[in-house]
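Presented below, as structure tokens, is a lone chain in the form predicted alone.
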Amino acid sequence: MNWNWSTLDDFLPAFGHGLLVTLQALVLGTLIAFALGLVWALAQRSPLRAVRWPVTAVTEFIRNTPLLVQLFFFFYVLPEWGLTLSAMATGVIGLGLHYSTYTAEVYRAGIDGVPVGQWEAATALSLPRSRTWTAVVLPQALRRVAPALGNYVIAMLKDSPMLMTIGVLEMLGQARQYGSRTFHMNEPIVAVGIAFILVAYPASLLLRALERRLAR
């Protein structure tokens, strides 16, 4: 294998552009992912049948449907109904939409794991019901399962690679565009590969010292 340092250095432009590309769907797809999570998670513990029953289901099938059948569906098949969404929105609402099913079980499993005499103590001292989940109830819930989150973000990002196939140019399209025009194809994806080693081993380590942390 024939490595070209100049190779690198052309890549460079492509590769800075598809960086901040693929940072921009991740940090968007999370939020989603983590915002809409919650929501399931509270829907899930509904009394009404007629709330918990349906999204207890679309979670379920979207969780354990792929999520590239899901970026082609709302990438070609939802234009055919009217509804025509960018490349990259449908690249957030994707990773956003598909990771919140798994966001969900976390915080589920972060408000069964709330001890139930904190339950008990916000019923006497008689605090409303909102005010018991955004004072007692989520904040022990979140904490417990910031670890687990965060993993979530890791594979995120390591599933963002898939955009490229709806036509987000992140990091691993701007290496196969750059290597299909220059038919250098090692410097550019060698890059890209390092580039994610980069970021998530870290982010890896972080999460393992977080949850250390919160252990104690």
The other form holds:
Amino acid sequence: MNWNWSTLDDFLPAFGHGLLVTLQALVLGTLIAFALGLVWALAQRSPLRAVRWPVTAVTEFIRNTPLLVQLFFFFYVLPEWGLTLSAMATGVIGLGLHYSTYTAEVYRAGIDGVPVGQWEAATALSLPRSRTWTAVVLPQALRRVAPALGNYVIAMLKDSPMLMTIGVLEMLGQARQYGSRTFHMNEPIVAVGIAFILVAYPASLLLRALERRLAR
Amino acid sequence: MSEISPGLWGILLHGVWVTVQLTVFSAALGAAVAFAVGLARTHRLRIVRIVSGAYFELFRGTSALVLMIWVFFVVPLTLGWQLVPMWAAVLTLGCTYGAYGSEVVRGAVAAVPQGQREAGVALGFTPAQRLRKIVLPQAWPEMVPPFNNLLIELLKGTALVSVLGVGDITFGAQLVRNATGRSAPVYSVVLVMYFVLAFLLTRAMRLVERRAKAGVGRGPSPEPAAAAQSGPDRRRDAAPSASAPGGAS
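Could you give the coordinates for the form predicted in complex with the partner chain, as opposed to the form predicted alone above?
What follows is the whole complex; the chain from before opens it.
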């Protein structure tokens, strides 16, 4: 093992840029995943079969195929269809769309978990549909599923290095670029790996604490 | 679709074979790791629990792609020996998904009622016999559905090996894309291929689940009633499962 601390010093600025890009992708991807997931979940409860069925099929398809291939699909095929996006935008959309199919399941479980009495109470108070959702059902459902949603944020963090393959210079991309420039591969990759643990482990501890609090 | 000539289809089909191999070997390694680490995490010795817990946190915390690149590019440079790309990939995938699986094993084993173990003690079973004849047969049916989810994740995870140059479906797709100069047909075909593989895996695991439940004298699961009331199948309900934080990637 040849470990060189000065290499690490040298890599630090690039690492900083990469970390920033990773976090940006994570935040934007999370926003898309949370919002779109709710759309899928509500669409799957639609009374119209013509809405329910295609949404279920599409989300099942997206969830059962690899994110990496989806990223390639968006990156190479969208320009052929005349829609050219930056690598970062493509990556964020791909990440968000893929995980929205997971968050949709989480939302659905949360909505299913709201007791029937709550719905009946809303009907008894003759609340309009929109108020029933925004004031009665969703607040209870979201509270219940917050930790599960958080788990998917961590999962997205760990999948964010895939954006490297379409040319986004996030942490791993920076490490590889630095490695191919200087032929020092070990230190940057190890640093990136440790960075992931340093972010993911405290976050998962936090979520477990949250889960215990909400369970009460 | 007509752009893909028979030779190029050959590349893709060979890729399917490589992906299937990767999935099978990684799943075998992953299952071994999952049972070893999962059982170690319920061990009565504190030190064993700490070491196996550290393994779990380490592999769950890092990204599989980072780990794979490290094993593939760094280990040969620093240690001087090199793994065949295919086995480097199997090693990382098996260890990573084995860590997720260990949480499944731990949870299922912990869910076996304490009285069952005490009955084993009362009957004079050795600890190994208790594990093999009492605990695991009852825990196993509980493990199958979450293992199915992990298998699908593993199948999707195998796409990462194309970054290392292993000729799986995704790698074949890049070759075909370069050859035809068109992306939409080949990537659509490849996505469908993965979906079909995932579908077959799910079907196979349903069979395993039914047999496992029959083995402990339980019906084919009370799920159909619940599934009927909420429409599409619920096998992936993520929120109520006690799976590990971040265990999905």
